[in-house]
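One chain is shown next in C-alpha cells, namely the form predicted alone.
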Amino acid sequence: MTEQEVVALINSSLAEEFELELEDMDADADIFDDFGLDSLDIVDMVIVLESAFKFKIREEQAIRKIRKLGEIHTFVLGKLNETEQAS
C-alpha cells in the first residue's frame, strides 16, 4: 500500500465513521475544533483505524496526543513502517 493510498483510507474511514466531508480532509485540520470530535470519539477512531489498518494502538501513548489529521496520517504511516520491519 503507497503511503497515498493509506491516507486517502484513513481520510475515508474517518469521514465515513463521523459522517465528515471527503473535501474537508486536510492534513492541517485539527480533529476536535475542525471537526468536532471528542474524547469518545478518539476511543472510535482508534477502533476505526485498528480495524483498518490490522493492528493495535490502543496502548500507544502518541495516539493521546495526536490534535491534527495530518499527524493521524504520520502515526499510521509510521505504524505500518514498524510492522513491515518487525516481519
Second form
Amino acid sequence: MTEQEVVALINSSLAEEFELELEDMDADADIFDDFGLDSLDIVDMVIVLESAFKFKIREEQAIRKIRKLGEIHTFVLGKLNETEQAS
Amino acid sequence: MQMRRVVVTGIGAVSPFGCGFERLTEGLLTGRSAVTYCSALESVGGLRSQIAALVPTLDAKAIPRKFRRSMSAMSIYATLAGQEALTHARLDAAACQDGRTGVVIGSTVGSTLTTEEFFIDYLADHSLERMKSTLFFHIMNHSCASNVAQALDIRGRLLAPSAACSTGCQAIGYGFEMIAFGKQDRMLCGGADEFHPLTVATFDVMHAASINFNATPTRTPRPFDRDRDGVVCAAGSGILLLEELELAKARGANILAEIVGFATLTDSSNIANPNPAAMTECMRLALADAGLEAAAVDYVNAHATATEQGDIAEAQAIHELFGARVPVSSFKGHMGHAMAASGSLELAGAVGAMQRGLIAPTLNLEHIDPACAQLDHVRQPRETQVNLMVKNNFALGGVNSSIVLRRYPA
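With the form predicted alone already on screen, would you show the form predicted in complex with the partner chain?
Then the entire complex follows, led off by the chain already shown.
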C-alpha cells in the first residue's frame, strides 16, 4: 500500500465512522475541535484503524497525544513501517 | 396534602403510521392498519408469526451524531418523539435546564439488536477488542431516558421504568405524581421499543402471537373479536409533556388534557395470566386517586392485546366497574402492540381523538366474542365529547396500570 493509499484509507475510514465530509479531512484539522470527537470516539477510532490495517494499537501511548488528523497519518504510516520491518 | 394539578401540553409520536402525533391520530381515526408481512421473521426457526407493525424509514440523522452514537432505534424514536412533544408544547429548550424538568421514559429491555450484534462478534473468539465504546449505552435499561435527556439537555430527575406493556402508562403515572407532589414542574414521559424477531418469538413460544393472518396482515390483531389469535408486535415511541397547571397557564401553553388519577398494582396470582379482579381493582384505585366515581367516566381505552385470556379478563373487569354504559375501544388492531410504548402511544392517540370530538374505534372487531360482548364496543369513529377517560395497560409479570385523563377545561 502506498503512502497515499494509506492516507486515503485512514480518511475514508474515519469519515465513514464519524460522519465527516471527505473534503474536510485536512491533515491540519484538529480531531477534537474541528471534527468534534471526544474520548469515547477515540476508543472507536482505534478500533476502526485496527480493523482497516489489521494491526494492534490500543496500547500505544502515542495515540493519547494525537490531536491533528496529520498526526494519525504519521502514526499509522510509522506503525505500518515498523510492522513491515519486523516481518 | 394539597396536590398540584398536572396537564398535558405537548405530544410526540413515532409509530407504525410514521413520525408525528398527527399521523398517529389520522391513522387511528381513518381506520388504517399499519400491520404488514415481515420478511425478517422468516429466518427464525420455529417462529410461526410473520407479521409486525414497523416504524417506516425515518431520518435518524436529524439527531446529531454526538447524541445518536449512543442510541439504538428505540432511543432514536424516543428522542424524535420527545423533540416533537417539546415543539408541540412550544416550550423553549432553555426552560428544561433548571433541574425542574425531568424525564421518565422506559423500554421493555435495552436494545436486543445491539445485544445480538455484540454476541455474534464476541462468541466468534471471545474477544472484546472490537467492542465499540458506545455499546453499553445502547443496551442499558435506562438507554431511552438517558439518551433523550442528553439530546434535549434536560437536567431534572431521570427514571426508566421497565414494566413490559405497562411501561408507557407507568411512566406517565410516575411523571404525574412527581409533578403533583411538587418534586418537578415538568416531565417528559412515555415508553419506547424497537422491533426484533425475538420479541415476536417471546409471544409465539407462549402461544400468544397472531399466526393465522400471515397472508392477510391487516386483518389482525383482532381485539375482542371471536377470531382473534394473539399479539402482533410493533415498534415506536409515544412521549407526553406533562406540566404543572399554573406554570402551563402562566406561559400561555395550549393545554391538551389533564391527568387526574393513576394507579398501578401487582397481580400476584400468576406471572402470565391476567386476573379480572386485579384489573378492576387497578381501575378503581385510579379513579379513587382522581377522587371520582366510575359513573363520571365516559370512555375506556382498553389494553386488549387480542389474546383470549387478556381480552376476556379485561372485558369482565371493565364490565364489573362500568357495566355496559361506557364506550370501549382498543388501538392494537390499527398498529399492533408496541410493548413499552403502547401505553403512551395509545394515550396520545386517545387524546388526539378526544380533541376532535371523536372516539377512535377498535379495528378488526367484526364478530364480537360472546365472552367480551357485555361492553359498548366502538367499531366506527364515534362523534362524542369525552370528558373523562380511563386508559388501561396490563403487562406480563402481573403489572397492571390505569390512568384517568380529563378533558381541559373540564
